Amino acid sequence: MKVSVSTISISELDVDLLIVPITSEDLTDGIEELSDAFGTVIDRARTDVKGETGDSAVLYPESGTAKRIILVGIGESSSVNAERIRNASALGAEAATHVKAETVGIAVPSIDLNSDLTAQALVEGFILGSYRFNQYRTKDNTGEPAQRLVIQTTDQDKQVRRGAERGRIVSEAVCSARDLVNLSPDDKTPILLSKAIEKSGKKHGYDVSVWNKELIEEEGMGGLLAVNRGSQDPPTFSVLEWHPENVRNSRPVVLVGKGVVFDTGGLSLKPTKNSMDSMKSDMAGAAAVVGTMEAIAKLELPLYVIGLIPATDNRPGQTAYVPGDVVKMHSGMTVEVLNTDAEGRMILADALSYASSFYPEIVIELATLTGSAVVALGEIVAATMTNEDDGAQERIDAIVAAGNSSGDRVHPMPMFDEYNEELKSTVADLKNIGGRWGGAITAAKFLEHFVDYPWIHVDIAGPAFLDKARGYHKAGGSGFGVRLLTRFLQDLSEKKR
């Protein structure tokens, strides 16, 4: 989608649809300007639109050059934030698709939010709200999204342009992640996923190297190889690298994404309904890492960043690993397998162990890891945890702040040492599952055994894949994590100026 910024007056903006976010105060204090621009139709709209969050009405103006206007409520001006702006913009995107608008304008509202962030939120809400995944449809009945988006502003032009461009780049990266998650499992075997990552790297300007099964065996990634034993397709391990000349960090930030391209549960077989039927999304962590690499490369972020993606499916083939198996991991530790459906932590443990070879400044790992995280927090936010050392609170504060700013919100959970009791094995160093309670935490405690550096774990099982649309999120893959990681890295880059 082409995104531009215009300082032309609102009455002269020639578009098929003009989106006008309004606060509840606008209907009493600021309606005159709109009435002057578009006629008495604005005054008559007060009957249907009060400016409250979610209010909307499509109007056909008596004057001005816009063919249609949609007024979208964003609530009281004192409580407007970026997330409300995104959702209002997404409502406008739905209207644009409905009326088949090719060109759409959005007026930057006068609110107490900096214009850079406001413009980014407007663009993000519109592009993400316009998203359609139609690759497998023989008939497209979802409507075509707009081709051109114009952000209309009257001042602070440079800030608006900067925010709008960032919003476009980040949103397109989120859509890339959504596309990967929504692909049919047949179209994203580990090898096909690695080829898609290589294609992404060539297109967006970051480096990719892919390990085949032989290299994975040489490296001794026992967890990844164990999970792969029941599969007909070999595993891959992709290493993504963004290393511009003007980096501000000597030691890299490493991003790790779970790449289970389909999860049957293995011999600990999942039920199909409400479980296995959405397991093409079990590589959403990997998709988030890919989308983030695309975003930071296009933003030319001056940080050295590495992405690690272990990829396999988890199937109950004839040679599948079984409960009771003891697996020697990349780190040298041994793990007693008691549930083959706890496979994500097995492949992530190897990737986290390998990450040590880069002497990272920090490692952030994302995974659709546990149903327990969904039980605890639902689909709205992801769970986040970190290894408890002197910098733990600073890391948690940073990832929470990035989530609140980006819209990919996270909530911290405890990592007390007592949870390690659940992972003690009678035959190996660890077992791969804890007890019935606190499963999201014991899964994180399992992974903690394989890190010797500052580490943030994000369990995205809840928000990564949605059964029904919500706001600017469509049903299916949400692309959760791309905006979170990009914002975190942007904040880190700013601290290093």
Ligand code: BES
Given for the second form:
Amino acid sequence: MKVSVSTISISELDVDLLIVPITSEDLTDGIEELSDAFGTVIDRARTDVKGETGDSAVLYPESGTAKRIILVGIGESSSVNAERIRNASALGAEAATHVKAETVGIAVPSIDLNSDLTAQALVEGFILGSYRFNQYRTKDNTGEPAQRLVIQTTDQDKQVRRGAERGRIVSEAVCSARDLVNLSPDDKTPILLSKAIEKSGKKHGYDVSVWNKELIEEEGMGGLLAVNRGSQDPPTFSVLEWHPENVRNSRPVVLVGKGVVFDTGGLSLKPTKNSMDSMKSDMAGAAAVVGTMEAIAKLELPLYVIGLIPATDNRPGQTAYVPGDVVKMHSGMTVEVLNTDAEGRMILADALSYASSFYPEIVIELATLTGSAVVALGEIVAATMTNEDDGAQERIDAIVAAGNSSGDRVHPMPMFDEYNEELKSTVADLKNIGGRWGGAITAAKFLEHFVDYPWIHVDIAGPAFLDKARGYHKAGGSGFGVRLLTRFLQDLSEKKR
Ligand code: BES
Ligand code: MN
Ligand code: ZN
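Next up, the form predicted in complex with the ligand. The previous block was the form predicted on its own.
Below, the chain from earlier opens the complete complex, with every other chain and molecule after it.
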């Protein structure tokens, strides 16, 4: 989508649809600017639209060049935030698709557009709200999104332009992540996924190298190989790298994403209903890492960043790993497998222990890891944990802040030492499951045994995949994590200025 910023007056904006987010005060006080530009329709609309969050009305103006206007409520001005702006913009995007608008404008007469964050939120809401996944439809009945978006502003502020551009880059990266998650599992076997990653690297300008099964064996990634044993398709391990000349960090930031391209549970088979049927999304962590690499490359972020993606499916089969198997991991530790459905931590442990060879400044790992995280927090927010050292609180604060400003929210969970009791094995160094309670935490405690650097774990099992549309997300992959990581990395690069 083409996104631009314009200082043309609202009466002269030549668009098929003009989206106007308005506060509840706007409509009680009346917006002169709008009435002047478009005539009495604005006043008459006040009976139907009050400016409350979520309400809207499409109007056909008497004057001005915009063909249609949609007023979208954003509530009381004192409580307007970025998330409301994204949702309002997405509501406008729905209307745009409905009326088949090719060019769309957004004007916000009442709130101060001077901040780059507002412009970013407007663009994000529009692009994310326009998203369609039509790859498998032979008859496209979900509508074509708009081609051009114009953000109208009253001053020539560079900030607004920068915000709009960031919004475009980041949301297009979110849409790539959504696409990967929404792909049919047989179109994203580990090899096909790694090809898609190579293609993404070429297109966006970051480097990719892919390890095949032989290399994975040589490297001793026992966890990844164990999970892969029941599969017809060999595993891959993709290494993504963004290393521009003007980097501000000498030790890289490493991003790790769980790439289970389909999780049947293995021999500890999942039931289908409400469980296995969404497990094509078990590579959403990987998709988030790919999307983030795309975004930071396009933003030319001055940071050295590496992405690691272990990929396999998890299936039962003649040769599948079984409960009772003891696996020698990449780190040298041994793990007793007691549930083959706890596969994510097996492949992530290898990636995390390999990450150590980069002497990373910090590692952030995203995974659709546990149903327990969904039980605890629902689909709105991801769980986050970190290893307990001196910098722990600072890291949690940073990731929570990045979550709040980006819209990909995360909530902290404890990492008390006592949880380790649950992971004691009678035959090996660790077992791969804890007891019934606190599963999101014991999973994180398991992973902690494989890190020796500052690490942030984000369990995205809840928000990664939605059964029904919500706000600016359609049903299916949400692309969760791209905005979180991009924001976190932007904040980090600012701190190093
Ligand atoms: N991929 C699942 C976790 C999951 C659940 C993701 C729901 C998205 C939505 C993971 O591999 C899994 O099966 N976890 C088990 C772990 C258990 C066997 C210790 C779980 O959460 O039930
Ligand atoms: Mn599983
Ligand atoms: Zn899984």
